[in-house]
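Single chain ahead, written as C-alpha cells, the form predicted alone.
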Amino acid sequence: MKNAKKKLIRYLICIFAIITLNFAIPRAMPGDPVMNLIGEDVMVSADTLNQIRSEIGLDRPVYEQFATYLWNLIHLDLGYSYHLHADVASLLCERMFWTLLFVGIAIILGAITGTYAGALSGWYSDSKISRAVTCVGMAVSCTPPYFLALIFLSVFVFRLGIFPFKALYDEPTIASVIHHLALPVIVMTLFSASRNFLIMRGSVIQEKNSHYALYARAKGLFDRGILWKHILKNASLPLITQVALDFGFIFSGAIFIEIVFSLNGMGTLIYDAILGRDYPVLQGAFLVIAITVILANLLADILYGIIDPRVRVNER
C-alpha cells in the first residue's frame, strides 16, 4: 500500500509538471500569436492590436494565465484554437483517431516481431544469421523515423508508384485507408520492432546462461521449450519497460512520419499550430501526449505486477 501510495504521488506530480511545462512552453516560443492570426502583411493599429491580445487572454499577467489555464483543465475544458476557430478538445478527438489508429497498429505488430525475432535471434546468438539481423536492426533503430519515412516514400511511392502519396483516403472506404495507411504502418512498426528486437535479444542473452534455464536443460527440456516456456516470461520485463518510456518516442516518430506522408492527424495538427503560434492546441495536444505516455508507464507497472511475482510482494 505504501509504494502504491508513494506511485500515485509521483504520477500526480508527474502531471503538474507536465502541465507547467505545456503552459510554458508554448510561450517561450519566439514569435507573436497575434502576428501570425492577422498576417505580418497586414497594417493595424496598435489599439486593434491591443484589443485582439485582450479578446483571447494575452494581454493579462502570465500568471492569471497560467490560473485560468488550470481552472479550464480542471473543468474538462481545453480552450479555444486561435487559427482553426474550434474549441481544441474537438480537434483533438477528430485528429487523435487517425494517430492512434496507426501508431496502435504499428506499437503492437513492432512488439509481436521485435519479440519473437528477438528472441529466436538472442537464443542463437552464435549464428551469422542472428548477427547480420542485429545489425539491421541497430541500422533501423538508429535512423530517425522522419528519415525512415522519407526513404520509403522515395522508393515505394515515387519510384515505384505502389502508395498513394498524401492523405488519409482518397473516399471514406477501408480498403482505401489501408492502402493509405499502409506505408506509415510499416516505417512505424519497423522503427517499432527494431528497438523491440535489440532489447529482447540482449535479455534472451543474459536469461539463457541463468541457473533456471541450465536446470531446465537438465531435466530434458528441448531448447526451444526452455525458450519459450521459460526465458521468454522473464526476458519480456526489461521490454515491458522499455515500450511503457519509448511510447512518447514512438508517438513523437509518429507526428514526424504523418507530416512526411501529409496525414490529417496529430502531426499536422502539432506541426500547423507551432507555425501559428496556437498555444491552446499546442497546450492540448502535448498534454494528450503526455498523459498517454503515463497511462503507457501505469499498465507496465500493472503488468509487471502480474508477470514477476516479486512485484507485488514488495509492495505489499
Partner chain sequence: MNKKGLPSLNRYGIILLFVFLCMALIPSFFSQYDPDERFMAYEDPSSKHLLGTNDIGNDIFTELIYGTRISLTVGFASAIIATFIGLVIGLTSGYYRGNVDEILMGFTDVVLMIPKIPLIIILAAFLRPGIWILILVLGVLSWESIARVVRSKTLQIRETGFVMSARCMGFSPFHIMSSDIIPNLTHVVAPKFMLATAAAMISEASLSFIGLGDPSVKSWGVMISFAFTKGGFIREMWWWYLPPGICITLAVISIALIGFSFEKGKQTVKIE
Second form
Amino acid sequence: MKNAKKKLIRYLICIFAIITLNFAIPRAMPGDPVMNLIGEDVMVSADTLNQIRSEIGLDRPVYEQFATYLWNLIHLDLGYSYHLHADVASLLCERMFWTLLFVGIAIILGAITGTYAGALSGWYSDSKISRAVTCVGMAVSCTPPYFLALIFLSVFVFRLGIFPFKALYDEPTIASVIHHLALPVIVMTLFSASRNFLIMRGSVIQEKNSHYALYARAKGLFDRGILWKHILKNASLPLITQVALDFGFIFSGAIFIEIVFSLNGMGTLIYDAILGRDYPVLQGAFLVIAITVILANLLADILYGIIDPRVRVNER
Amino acid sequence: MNKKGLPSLNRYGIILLFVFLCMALIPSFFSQYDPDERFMAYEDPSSKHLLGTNDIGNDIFTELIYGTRISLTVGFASAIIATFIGLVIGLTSGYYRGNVDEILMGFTDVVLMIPKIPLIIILAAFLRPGIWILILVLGVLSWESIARVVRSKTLQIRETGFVMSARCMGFSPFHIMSSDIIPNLTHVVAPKFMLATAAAMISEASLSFIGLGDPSVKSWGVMISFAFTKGGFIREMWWWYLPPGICITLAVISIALIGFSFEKGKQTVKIE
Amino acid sequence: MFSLSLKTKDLSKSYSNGFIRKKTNEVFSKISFEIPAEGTIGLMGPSGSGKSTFGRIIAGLEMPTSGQVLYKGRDIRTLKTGDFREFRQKVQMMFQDPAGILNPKKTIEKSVTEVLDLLNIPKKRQKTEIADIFDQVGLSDEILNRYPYQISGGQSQRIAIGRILLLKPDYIILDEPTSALDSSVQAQMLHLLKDIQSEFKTGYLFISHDESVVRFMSEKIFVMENGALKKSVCQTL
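Same protein, different condition: the form predicted alone was shown, now please give the form predicted together with the partner chain.
Below is the entire complex, every chain and molecule, led by the chain shown above.
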C-alpha cells in the first residue's frame, strides 16, 4: 500500500510539473513573451497586439497569471491559434483521435507480434532463422522511425504505387481509411514490435537458461509444453512494464511517421506549428501528449499491480 | 570475461565504430572535396561524385563523410553530460541514503515520467536551433536511467568490506566515492552510456528532420531533412537521403552492440 | 583520567517497517559493555542475533536507536572533528568476506599506499613502512603489483590486517575474521592475530559463531541472545 501511495503521489507531482513547465517555458524563453504566447509571424495590427497583451495579462504578477492559466485549463481552454484561427483545444481533439487510433492499433499489433516472435526466437535461439530475424530486429530498432517510414514511402508509394500518398482517406469509408492507414500502421508496428521482440527474446533466453539446468536434472518431469507455458508467463510480466515505459517513446515516434505520410493527425499539426512558430498549438499539443503518456503509464502500472501475484503477496 | 576483468567486446561493433571514427577524424582521407564546394546541382552519382550532388551543388558523399563527426559528437557529448549528472545524483543518493535518497529518487522518478521528445520539441521550438543547445537539452533530459542504475549499484558497493573499511579508517566521502565506488561502477554505467549515445543520435536526426536541428551544421539528420524539403525526395534521389539514414542506423547498431557486450560481460554463465 | 576506554551505555537497536502498520523489530536493547584496553572479549551468538550490527555501531559505522558509545568517556556523536578523527583511527574494524575486503580495481600497492597517504606519511618513508608491515603479517612484497583476484583469501585477509595496523589502533573489532577461511589457514590467522595483540597491545572484540575459535582467542566470552548480552558460563582455559 505504501508503495502504491508513493507512486500515485509521484504521478500527480509529474502532471503538476508538466502543467507548470508548460506555463513557464514560453515566459522564460528569449524574445518578446507576447510573441512567445501567440506565435510569431502573426499578422495583427498594433492595436490588436496591445489588446492581446492586456488580455493575457503579462503585466500582472506571476501567481495571478498562473491562477488564470490553471482556471483556463480546468475549463479546457488551451488558448487560441492565430495561425489557424481556431481554438487550440478543438484542433487537438480532432487530430488526437486519429493519432490515438493509429498508435493504439500499432502498439497492440506490435506487442502481440513482437512478443510472440521474440519468444519463439528465444526458445529456438540457435536456429539460423532466429539469428537472422534478430539481426533484422536489431537493425529496425536502431533506425530512426521516420527514416524507416521514408523508405517505405519511397518504395511502396512512389515506386510501386500500391498505397496512397497522403491524407487519412479519400472517401469516408472504412476501406479507404484502412488503405491509407495501412502503411503507417505497418511501419509503426514494425518499430514497436522490434523493441518488444528483442526484450522478449532476451527474457526467454534468460529464463530458459535458468530453468533448463533445473529441469534437465529432473529428467522425468521434463515436459516441453509445460516449460514453454511457464516461461511465457514469467517472461511476459516485464513486457507489460516495458510497453508502459515505451508508450511515450512510441507515441513520439508516431508523430514523425505521421509527418512522413502526411496524415492529418497530431504529427502534421505539430510540424506546421513548428514551421509557423505557432506556439499556442505547440504548448497545447505538449500538454495533451504528455498527459496522455503519463496516464497510459499509470494505467499500465495499475494493471501490473493487479496481475503480478508477487506484488499482491507482499502487501499484507 | 577474460582474466583481466575486461568484457570481451563485440568484434563487429568495434570494427564498425572504428570505421566511423576514422571518417570523423580524417575525412580528407575518404573524400578529396570540401563539403561546401559547389558543383552542378542535382547531379546523378558518377565516378566524379560517388553520391551525386545536392540542390546547391555540394558533393553528397563528402557531406556524408563530414557529417560523421557531427552526429558522433552530438551522440557522445550528450551522453557525457547525461552520465555526469546521473553519476552525481546516483552516487549521492546511494551513498547517503535516508532522506536525501528519498528526495533525489522522487525527483528522478518524476523526471523519468515526463515524455522527453515532446518536451525537446517544445524547448527546441522556442530556443534558436544551435548544435550545442541541442546537445545540452538532449543530455539534460537523459540522465534518469543512469542515475537509477548508479544508485542501486552504489547501495550494493557501499556494503562491501573495502568500502566499510574505508569509512572506518576515516577517508572522506569524496575519496570513497571517487576512488572506491566509481571505478566499480563502470560495468553498469558503460552500457547505459552507449544507450544514451545511440538515443541522442536518433533524437538529433529526428529533430533535424522536423526542422529543429541546426541547419548550419550538416549532420546526417540535417542532410535527410534537406533532401526532403529541397526536392530530393520528389526527384527520387535515393542517393541523397538513403546513405545518411543508413549511416545513422549503422552507427547506432555499432554503439548498441558495444553496449550490449558490456552487459554480457557481467553475466557469469551464458548458454546461447 | 579516562585514558583509553571504549564502552557502550544502554545501547539499543531496532528496525521499523512501514508506516501504515508499524512493525518494530528489536535487535538488542540496553546493552552496557566495555572492551578492555588489552586482551580479547569474545562475542558469540546465532546468526542474525545482531552481533555484527553491535560491532558496527561500536565502530561508529551505524547509528544506534538509543544509548551511547563512549570513547574516552565521551559520546562519539558529540566529538569534534579532530577528536572524531582520532576515534576513527584508534577504533578499527575488520570485516568478514575476504572476497570483498579489498577494492578489486586497485592493486595491492595502491590499497596500502592510500592508507599511508591518509596518514600523511611522506613518499620516501612509505617503502619502509610497507616492508615493515608486510613483515609483520607474513607476506612477501611480490604481491604488491597484483590485484585482489590474483591472491588467496588468506593473503587478502592479511593485507586487510596490515592496512589496519598502519593506523596503530588501540581497539580492533573483528567480525567473523576466519569464518570464510579453511581450517589450516584459519589457525595461521588466529596465531597472527594473537602475535599482533601481544606486540601492539590492542584490545579485541572478537565476534564469531564458531565456539572453538572464540574460546581460543578470548579471555572472557559473552553471548548475544534475545537482544541481551549474557556472560558465558564456559570460561577459557
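Keep in mind it's a predicted model, so treat the numbers as computed, not measured. Here, rigid core means the biggest group of C-alpha atoms that superpose within 1.5 Å across both forms. Numbering follows the first chain given and starts at 1.
Colleague: Does S262 move its CA by 2 angstroms or more between the two forms when the core is aligned?
Modeller: False for S262: its C-alpha shift is below 2 Å.
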